[in-house]
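One chain comes next, on its own, written out as C-alpha cells in the form predicted alone.
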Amino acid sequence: MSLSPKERLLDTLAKKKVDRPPVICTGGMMNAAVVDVMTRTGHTLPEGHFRSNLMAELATDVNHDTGFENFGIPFCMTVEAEVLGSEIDFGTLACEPKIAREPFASNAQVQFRTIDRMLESGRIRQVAEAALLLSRSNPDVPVIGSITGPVSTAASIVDPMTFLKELHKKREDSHRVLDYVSEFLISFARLLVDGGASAICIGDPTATGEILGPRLFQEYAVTYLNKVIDGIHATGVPVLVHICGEMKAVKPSIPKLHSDAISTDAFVNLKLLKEEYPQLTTMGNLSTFLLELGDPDKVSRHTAGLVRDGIDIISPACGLSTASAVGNIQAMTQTVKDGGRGW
C-alpha cells in the first residue's frame, strides 16, 4: 500500500484500512514551531502570526524538520479571541501568544457583531491565505486548520472566572454567548476549508471534566462542539477534537461527540478508551513533557507503545513546549514511519 500523507490521514478518519498510523501535529494549541526549527530557518514568530507567506513558510519548515505528516496552522489559540475583542500579548520567539485582557466582565455584556465583518478583521484572512498557499504548493500533504473550541473561545472574551460561574447561574446568557461564538467558529473554519484545509482540528482546553464536571460538559461542551462540528462537516471535511485533562468524569459523553477523531491528554489510556468505545478513532497521546525533557530513545519506546496499542493517529498529547528538541520530535515521527520498531 502506497499512500500519500493526505490520503493516509483522510482514509484513517474515514475508518478505511491504512498501512500505518499517520503522525501529525495539528497547530493551534498543538503548535510545533519550536525554537530549534525557527532558529535554523530564520522564519520566526511572532512575525509569522501576521503574514500569510511567512506562516506558510514556517509550517513548511516544521513539516520538513520534524517529520510530522501535515501542515498545522495557525501557531496559537488567540486568532479568534483577537477578532472578538480581546487584547493579545503576541509573545516572543520562545513564548506563545496569550490573552492579555478580556473585553467583557460578564456574558450579559458581550456585544454581538456581524460575522461577515469579523471575518475581515484581525488575522483571519492571513490564516486562510496561508492554508491556500500550502494546499496549492503541497497537494499531497494535509493542511490542518486549527480553531479554538467554543467554551475556550467564550472564556477568552469574558472574564474566565465569571464566565465559569455564569455557566451555573446565568444559563440563558451563557447559551446565547456560546451560540454566537459557535457561529463565528463555523464561519472561520469554512474560510479555512475554502482555502484548502483538508481537515479542521478543534482544541478546547477549558472544556475539561475537571473544570466543567459531567453535567456542564454535556450541557455546554458537547452541545456547542457538536454544533461547530456539524457546521464544518457540511463542507465535506473531517473534524478532529482535542479534550484536555483527565477524562474519567466525562468519559460517557465522549462518544456523543460527532468528531471523526478524539485526541486526549497523556493522562488518558487510549488503548483502554478504544477497547471501551471501539467506534472511536483515537489520536494521541505522547507526553509533551517527554518530548521536552526526555531523550530520543525514551521517546521512541513510548511512541512504539502507542503504535502497538493500535492508536489510530499518533500525535503529541497536548501543546508542545517551544523548547522541545527537534531530535526528540524526529524520534517520535520516525518510529511511527518505521512501523513502531524503535529509533
Second form
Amino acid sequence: MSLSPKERLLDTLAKKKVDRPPVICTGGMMNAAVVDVMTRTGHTLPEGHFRSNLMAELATDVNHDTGFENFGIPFCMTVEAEVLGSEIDFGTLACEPKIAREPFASNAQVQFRTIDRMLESGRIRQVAEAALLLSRSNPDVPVIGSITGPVSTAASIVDPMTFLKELHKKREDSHRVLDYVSEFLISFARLLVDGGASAICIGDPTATGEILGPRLFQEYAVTYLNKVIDGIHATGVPVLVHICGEMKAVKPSIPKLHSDAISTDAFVNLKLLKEEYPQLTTMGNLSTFLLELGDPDKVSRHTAGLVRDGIDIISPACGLSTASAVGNIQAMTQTVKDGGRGW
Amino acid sequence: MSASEQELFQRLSDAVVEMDEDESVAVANEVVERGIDAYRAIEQGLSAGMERAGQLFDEEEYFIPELLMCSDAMYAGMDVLKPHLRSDDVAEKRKVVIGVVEGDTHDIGKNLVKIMLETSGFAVTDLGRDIPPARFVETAKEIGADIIALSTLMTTTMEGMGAVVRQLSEEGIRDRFKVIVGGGPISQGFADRIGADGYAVNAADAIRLARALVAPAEAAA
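Mind giving me the form predicted together with its partner chain, seeing as the form predicted alone was just shown?
And the full complex, kicking off with our chain again.
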C-alpha cells in the first residue's frame, strides 16, 4: 500500500513511520516556478502573483514538471509586506518580487492597520483562493502555504538598518511591531488553512544567527516564530520553519522552536543536527547552487546522500534560482522517489 | 602626549565599542574644547574603536545590530570632530564605488561593508540598491574610483556582477579598477568565473581585501 504525497508529508510531520521521505519545495522563499517550467506552459510570472487561477495553474505546472510532491504558494515573500504598507517591485519572469521601499523609518512610526481590512486587500484573497482551487483539484497533493516570518516581515516595512538597531535600543517599540506583524501573519495563515492548505511553511531570512546573534535571535526570532507557529497549530495544521544561513551561533535555540520540521541552508550538516537533537524533524538541504549549476548525475548523487543520512524531508536548501534546469530538479525528485537507490 | 589626551582617545574608542552615541559626542566635544588634534582623536579614538568592534564581529561576539550601533556612535563623534580637521589632515583617500546590483534591494550587507570601508579610510560613493551595471561603470569613471564593490543576496541577480566586469572590458578600462564582490550566494568560485579581482565573505574580510588590492605594488612584484 503506498501513501499519497499528502499522507506521506503529514505522517512525516507527525513523526510516523513512512516508506520514504517526501520531496517538496514549499513556495514563498522556496519558489520552484523556474523559467523552464514557465516557458513550457506559458503560465508566467509576474502575472501569476496576482491572479488566483493563474497562481494555481502555475503551481500545478511546477508540481507536474519538477516532481515535487506538493503545491507551494505564493511564489514570493511580498504578499504580507504589501498589505502592511510596503511598496513592492513585482519583478519579472526570472526575477522574484522584492520590497522597493519600506514605508516606515522606525518601529515607532509604524501605523497599525486593522487585520480584517488587511485580509481584504492586496493579494491575500488571491493566494487563499489559489489554495482552495489546488486543494479541490488534487486532494492527494498537499498544498503548502508559505508565509514570510515575523522578523523578515517587520524588516520589510521598517527601514531594515533602523529595525536591527532598535532591537537593542528600543525594545518596546520592536516588540510592539513584531507582535502586530505576528498577529497578522497568523490571520493570513489561517485564511490559507481555510482554503485547504495542509501545512504552513515559514521562511524568515532576516531571523538568522548570522544577522541577529544568539541573544536577539532568542529574544525576538524564537518568541515571535513560536507565537505564529502556536497560532497556526491552533487550526490543526503542521508548521515547517526554514532558518537561513550559518546556524552555529543559534543552534541551542533551534529545539526551542515549536515547529514540526526545521529546514536549513546547504552548509548545515542536518545529519549531525539530528544526532544532537533527535527530536527534530529535519528538512533540506540540497544545495541550490548544485541545482542551478550542476548536472543531473551530481544532483542525484547528493540527493541520495541526504536520503541515506536519514533527512526526514528532502528539499532544496534555500531560495531556488529561477534559472535552475528542470532536468536537475527532476533528477532530485526522482532519486528520492527511487528511495535514493542507484548511488 | 599627555595622559589625559590618551585617556580621551580611549574613552572615544570605548564609546564606539559600547555603542554609546551620547558618550561619543560628549567626549568629542571635550576634545574640541581642549583644542586637542581632531585628526588624532578620530584615528586613535573613533577609528580604533570601530576596529575593535570589527574584531568583536569577526569573533562572533558582536553581530550586525551591534556593529550598526557602534558605527552610529562613531559617526556621531565624527560629526563633531570633522569641522575641526586641518586641511592638511585630509589626505587623498582611495575611492570605492559600492552598491547592490540591479534586481535586488537587500542592502544590509552592502551598508556594513560601506561603514567598515569608511572607517578604514576609504572614500565611499554609495549608489544604493537595485543599480544597473552601467551606473557602476559610469560612476567609477566619473570619480576615478580605485575599487568597484558589488553586492547581492539573490541568486537571480548575481549575473549583474558579471555584466559590470564585461562592460569594463568592452570599454577597454578593465585594468583601471579593481572589482570586488560579496553577498549571500557569492563565492570565490563565482568571483573567479566572472573575472572579478576578489571576493569577501563578510564586512571585515572586505576591508582586508580592499586594503590588499590598493596596496602599493611591492606585494605583487
